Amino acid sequence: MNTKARAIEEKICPLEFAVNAISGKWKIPIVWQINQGHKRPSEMLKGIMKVDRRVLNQQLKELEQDGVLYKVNYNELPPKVEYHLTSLGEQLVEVLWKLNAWGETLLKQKETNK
């Protein structure tokens, strides 16, 4: 393999990396729930009606691994766990607000084109 082809293969696109970190049907709703103060998985299940507990736990784990969330385990019975946004997660919320505004613009444009 020549050097040029290897350099292209190893190049990482930051946008693709970011999108992969938040891809998953429930990751953005999970981040919103935590941002709104719903920190326990049981609260998130109530706020995100159609998500399965197993899927919720998997996506929480992935968001934690990507540095978007951190988990606090309380040493008590019954067991208690809370999730919080990291500074990276708070930056993501700012981006999501901008994306939300862009979505509103798209909706208005769609209504205008009817």
Contents of the next structure:
2 protein chains.
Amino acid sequence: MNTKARAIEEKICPLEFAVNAISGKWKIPIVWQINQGHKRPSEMLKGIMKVDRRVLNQQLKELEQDGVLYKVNYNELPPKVEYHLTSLGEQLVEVLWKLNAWGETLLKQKETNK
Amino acid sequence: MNTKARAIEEKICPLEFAVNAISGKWKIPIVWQINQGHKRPSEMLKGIMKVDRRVLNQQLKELEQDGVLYKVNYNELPPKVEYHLTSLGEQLVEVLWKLNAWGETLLKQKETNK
DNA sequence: CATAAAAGTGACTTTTTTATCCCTATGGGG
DNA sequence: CCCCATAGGGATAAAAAAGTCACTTTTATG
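Please give the other form, namely the form predicted in complex with the DNA, since only the form predicted alone has been shown so far.
Now the complete complex, all chains and molecules, led by this one.
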């Protein structure tokens, strides 16, 4: 049995798992921002993301727990921390590029159907 | 400027667009189910998805509006309709396989960290 | 004549997710 | 001294999403 057939028999679990990990309004934007080099929370907030600190922290924590990010605490004052992509996080970015490409197709189609 | 760099300058729009289109608890499961041949709402409900008819219809409608699905109404009685994947929907399935593969990696890692 | 099958929706409730506000801690600049 | 930046969390409010229930339509079946 090939991979696809097996996955279907096993009732979509890995996909469900993946979706759970990236569900959250700001999770994909966060991963995207970090991938662009905005690793400090304060940097992310100065960027395009209009998200509250509280909420940002929640989502960062979940991404960390899922192994997508890891945190580096410099133990300085004023505080300085950085969030980096793990290997898993970098693999996610590759998937996000595919999704981005699909989004481009989606946009093109919307324009066509105007 | 290459595609990636341009996308970054344009502030992630296509990705945001894509995420919007698939956001919804049952949208990915629906696309998945249809891809497996369960095209009628009643079939989907008999499957693994414990979703209410009301909610199923809402999400089907949105997927249809976004051009991921198209609906075939047989105009029979009792009613018979089918939802099929559009070309865009089939392209989405390809992305979902990538996401599924990422989910497998995620699962493996969870098991390792037990 | 009651019931089932099938797709669909309006009105409403519950649950989940996000957002807001205020608090902590610490050292430096004015 | 007071305020700033910086990261973080508790309590709570608001918004969004999902779920529930009751109803419709039409034909066939018992």
